[in-house]
Structure formats: structure tokens, C-alpha cells
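Given as C-alpha cells, the chain that follows is alone and in the form predicted alone.
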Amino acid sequence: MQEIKIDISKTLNFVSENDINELKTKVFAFQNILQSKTGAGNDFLGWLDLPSSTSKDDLSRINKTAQQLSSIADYVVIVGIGGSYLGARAVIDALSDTFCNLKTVRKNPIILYAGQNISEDYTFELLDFLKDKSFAVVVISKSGTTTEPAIAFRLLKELLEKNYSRDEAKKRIIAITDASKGALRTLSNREGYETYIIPDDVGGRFSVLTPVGLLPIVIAGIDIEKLIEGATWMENRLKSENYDDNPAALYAAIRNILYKEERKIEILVNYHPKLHSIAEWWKQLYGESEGKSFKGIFPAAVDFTTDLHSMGQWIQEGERTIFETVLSVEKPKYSVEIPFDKDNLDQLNFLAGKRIDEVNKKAELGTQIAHIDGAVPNIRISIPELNEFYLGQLIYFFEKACGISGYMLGVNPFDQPGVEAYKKNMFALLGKP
């Protein structure tokens, strides 16, 4: 069986191997914390067996919904903020063709988001677009009074009762909220809305594998139950106590070692731009668990070897209070050549007949190399290749190495009591009773 491996042979020259299994004891402690749900926040641990939990009937019911919003919409617009939408996003964008919204023949709906932001214009353009299409909404809340989805559903909702008959706007909205309370409850019991549950022990950044992030992923067309497969093989592989078979464990400690000696920002390096929206989602994860009582690693992202070319620089020599995780996908999906070329003004003939993955790997490595030299301790995470399988274990990897990390800083991982400061004032600014 292949798995997600974690390298940490670039970081040796920055952390001893001495100072990792010393720390061993102090890990294994954190993880046994987190296994028997005894630490702080023990009570938003619904995450830690969820793949496992997660039954087949479960699996069928969503599936039945995606089918039967495919079969009447053309579109569907997932209306959520932070890991309400940023999980769900990160696999459909890492497992759908990167054009398929361009494409004229497709077996699935347009995947169009919406309440992740308080854009004037961009909601008038999401109007303007869909006021003339066949849509549903999926509106994810647990309260249902979350500013930036709450605006965007009760605007989305009225164009779908202006497009459609009452009955049929309702069969185009499904609702995964709170089990019995809450604004969106409410209206989802009197409408008659179909519904799913937002387990109240999850919290938002740790559900993607919940219906939060499992519904909107099956409409884009992809395999939930690979998904789950792999996120349950990673379950039950992070429960060892033994750093060769606990990558989570070891991602734990290198971090907080590297931050006790003054690296403070790490950054999450991919060199696939499918992956992209996976940092988004590990930003969150990790910067709404740790930052708390002025402590925490930011969370920062690039896209290479694009964003070599903006800050590759700053990267290479700039303040030596960083280092990077690498995600690197060992076998891209398809296969292109170089060709020959007779003139050779490019001067790149050297290059002919190989594929472009070859000169990624390799750019990959020379800058690896480079950083190195340049005193930036590297972690590599491989993917053995870009499915559902090795995502729903890559899923599970972030979110459980998350957990004991938050735990070894001296932190609550599992709350957020800070998120509330800018909508107070928000709200005060817009004369709110």
C-alpha cells in the first residue's frame, strides 16, 4: 500500500536528531492527550475518528443528493466561509480538470462559490451570471447568521424564487447546518429544505470530511468513498507511537522545534497548481488552531515555480525566520514531451524529449538545494500521486499533526475565541441594535 512519506533529511542541518527523539516522550504524551480526548477542547474532537465512523448509508445519502441536484442544475453555488467551503474547495480543485468549467460537455455541475467574501462586485457579477441559469444552492451554516454566507443565501435565495415556483426553488437548496438551532435551522424546518447535520463536536476547519465538505466535493464528480478510504487508512496508521509510522508525530515535533529556535513563519511550498487551494485550507487549519496567547507559526503559501519568480528572492535571502513543507506529487496524471525545434531560439533543445514533469522534479530539487545553501530547513511531504485515496490520507495527516502541535505550543487548538474581535466592531460601525 503506498502512502504520503514525510523527509526530513533537509532540516538535520538545522535540528538535531538528538533533539528529535528527545522530544519523543513529550509528542507521544501530546497525542495520547488527543487520542483520549482529555485535553483542551476535548469536546471538538468529533474529527478524530469521523473517516472511520463514517458509515455507508451516510455515503448513499449524499451521493442521492449530488445525483438529484445533477439532474435538475447546471450549476451549483456553495455559499460557506472558512472551512465551511476552503476543504471542500481543496479537493475539488485538486481532482477536477483544471478547464472543465470551460468545456461544453460535462457529466457534472459547475462548481461556483459565493458568501467567502463581502464583494459588492462580486456578488452582482454571481447574480448577473446566474439570473438566466438552471441552479441550486448549497447554503453551509451552523448558525445561519454568519455575515458573508448569510448575505449571499438571502440573495441567492430570492433569485432562486424569482426564477422558479416555490416548490421548485426548495428543491434547489440543501442546507447543512445545526441539528436543532439556529437561524438557517429554522428556516430549513419551515421551508421544508432537505438538510444535513454539522456534528456540533467538529469544528469548521476540521470538517471537510463531514457533509460540510463530503456533498459539495461528490457534485464536482469526485469519489467520496476513496476519499474516506484514505482518511481512515491515515487514521488508523497516526495511532502508533513510533516516529517511522507516525508521519503526523514527526511533522509535530520538527515544527515545534524549528519555531523554539526562532523560525516563526512556515511556508507550504507546492510545484503542482492543483494544490493551491490545499494551502488555503492548511492556512486556515493551522492558523486559526495555533494562534492564540501571541504564540503560533504563521502559516504562509507559494506556488512554485511560479512564485519563485516574485518571492524567490525574498525566500532565498531575506530574514532566516522561515522554513518550508513541500508538497511534492510524484506522478502527475498525464504525460507531455518537449518537442525539437529545428531554430533553437529559445536555446532549450537540451530539453527535447523530456517530459515536463522531469524539469519540474528537477527544479524542485535545485531549489530545494538552493534554500538549503540559503539556511531554510526543508520538510518534504510526497504524494505519491493526485486521487482521492491519498488526499483523504493527506487530509488526516494536517489535521491530527495540527492537533498535537497546537497541544506541544500550550494552546487550545480546537477554538478560536479571537474571530469575533473584527465583527464586533463590524457590526458597531453599521449601527447594529
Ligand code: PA5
The other form holds:
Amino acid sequence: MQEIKIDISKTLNFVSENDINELKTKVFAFQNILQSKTGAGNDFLGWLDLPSSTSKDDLSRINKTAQQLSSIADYVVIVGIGGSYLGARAVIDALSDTFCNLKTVRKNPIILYAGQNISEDYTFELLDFLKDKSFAVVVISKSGTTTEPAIAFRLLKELLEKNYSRDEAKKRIIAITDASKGALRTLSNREGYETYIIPDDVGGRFSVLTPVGLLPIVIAGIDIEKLIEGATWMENRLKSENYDDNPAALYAAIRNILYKEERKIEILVNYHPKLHSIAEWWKQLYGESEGKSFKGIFPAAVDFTTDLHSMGQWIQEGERTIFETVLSVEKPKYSVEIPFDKDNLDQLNFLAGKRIDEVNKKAELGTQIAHIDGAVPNIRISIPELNEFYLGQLIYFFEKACGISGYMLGVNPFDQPGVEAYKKNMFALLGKP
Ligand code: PA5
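Same protein, different state: after the form predicted alone, show the form predicted together with the named molecule.
What follows is the entire complex, opening with the chain shown before.
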């Protein structure tokens, strides 16, 4: 069985193996606190055993809803913000054909997103595009009261009800929300929408393996059984109390040591545009979990080699407060060779016959060597290939490492009190009664 692996050997110029080994007892003590649900935020640990407790019946209900929506809609709009859409988007972008939305022959509806901004122009353009299209809406909000998705949903619902009868509009709306609380629950009960429940003990940023992530993911044509299988595999793996078998514990340990060495910024690097949204999901997971009590590594992300031509200079020679975590995909899905050209005006014939991925991998290695020379510690996470099984592993790996890491930092990784501050000001400025 292949698995995602972590390589910390390129951090060892910056931290000592001794430090890592000395931390072992502490790391696994925090893992035990997490696992036994005895630490801070322990009422939000439902995600820990979510993969192994997701039943075939749960998945088949989600599959059925997806099929029903796909049979009536060409477009499905996912309405949600933060943890209510980032996980779904991460998996959908990582596993879909990059140009699937431009293809005329399609097996699945096109996924669009709304409710993750309050831009009037975005909203206008979306509504204008959808006004003569066959579409459906999956509205996701745990609290059921978040302003961004609530505004978007009000407008999309109005458009659906204008284009169809009220009963037909109802068939095109699925709500994912709290079992009993919040405005979206009240509205769903009144209107009779099909609903899915977000478990009370799973916070937004840890909810990708609940219907919050699974329904949009399966609508996009991605196999959620395999995703859950990969996550379950990692759930079992990460019970180990040995660094060699527990990449999450090792990742938590090394990033906390680096943080103590004044490495305040972690840059998640990828070499495939499909992984861009994984980084967006990861930024929320770590940023919202660790950034509190005036502590926490700042999670940043770059897409290489693209950003080597914009951020490369800073990473190579800017202030040395960073470390990198590289997501490396071992095997691409397709094969493309660089052709021979008899004129060779671009002088690329030395690459003729080589696969694009070989060049990409050499760019990765060359960058790693340059950045280590430039005093940037480098953690490498290798993913055997981009498929559901390994993404399931990766999601669970990052979630578990985040829980352990937050405890090591001395914060409650499962709350987000700071998110309320802007809302309070916004509502006061808007004169909310
Ligand atoms: O992780 C979190 O809790 C947040 O990012 C939420 O997911 C986000 O604010 C959306 O909240 P809600 O699902 O309640 O609309």
C-alpha cells in the first residue's frame, strides 16, 4: 500500500535530530490528549473518527442526492464561506480536469461558487450568467446566519423561484446546516428543502469529510467512497506512537521546533496548479486553528514554478523567518513529451524526448537546493499520485497534525473567537437592529 510520506531531512541543517527526539514524549502526550478527547476544545473533535464512522448508507444517500441534482441541473452553485466551501473546492480542483468547465461534452454539472465574498460585481455577473441556465444550489452554513452566504442564497433562491415554480425551485435547493439552530435551518424546515446536518462536534474547517464537502465533491463526479477509504487508512495509521509511522506527529513536532527558532511563516508550496485550492483549505485550517493568543505560524502559500517568477526573490533572499513545506506529486496522470524541433531556435532540443514532469521535478529539486542554500528549511510531503485515496490520506494527515500542533503551541485549536471582530463592526456600521 502506498501512502503520503514526509521527509524532514532538509530541515536538519536548522534543527537538531536531538531536538526532534527530545520532543517525542511531548508530541505523543498531546496526541493522546487529542485522541482521548480530554484537551481544550474537546467538544469539537467529531472529525477525529469521522472517516471510520461514515457508513455506506451515509455515502449512498449523498450519492443519490448528487445524481438527482445532476439529472436536472447543468450548473450547481455551492454557496458557503470558509470551512463551508474550502474543503470541497480543494478536492474538486485537485481531482478535476483543469478545463472541464470549458468542455461541451460533460458527465457532471459545472460547479460554481457563491457566498464567499460580498462583491456586487461578482454577484451581478453570476446572476446574469445563470438567469437563462438550468441550475441548482447547495447552500452550506453551520451557523446558518453567516452574512456572505445568506446574501448570495437570498438572491439565488429568488432567481430560482422566478424561473421555476416554487415546488420546482425547492427540488433544486439542498441545505447543509445545523440540526436545529440558525436561520437556514428555520428556512429549510419552512420551505421543505432536502437537508443534511453538520454534526455539532465538527467545526467548519474540519468538515470536509461531512456532507459539507462530500456532497459538492460527488456532484463534481469524484468518488467519495475512495476519499473516505484513504482518510480511514490515515486515521488508523496516525494512532501510532512512533514518528516513523506517524507523519502527522513528526510534522507537528518539526514545525513547532522551527517556530521556536523564529521561523514564523510556513509557506506551502505546490508544483501543480490543481493543488492551489488545497493550499487555500490548508491556510484556513492552520491559520484559524493556531493564530490566537498572539501566537501561531502564519500560513502562506505559493504555486511553483509560477510564483518563482514573482515570490522567488523574497523566498531566496528576504528576511529569514520562513520555512517551506512542499507538496510533491510523484506520478502525474498523463504523459506529455517535449518534441524535437529541427530548427531548435528556442534551443530546447536538449530536452527533446523528456517528459514535462521530468523538467518539473528538476525545477523542484533545483529550487529545494537553492532555498536550502538560502537558509530556508524544507519539509517535503510526497503524494504518490492525485487520486481520491491519497487526497483522503492528505486531508486527515493535515487535520490530525493541526490538532497536535495547536496543543503543542498552547492554544485551543478548535475555536475561532477572532473571526467575530469584523462582523461586530460591520453590523454596527450597517445599523443592524
Ligand atoms: O471554520 C470555521 O468555523 C469558519 O471558517 C466557518 O466555516 C465560516 O465562518 C462559515 O461559517 P458557517 O458555516 O457558520 O456559515
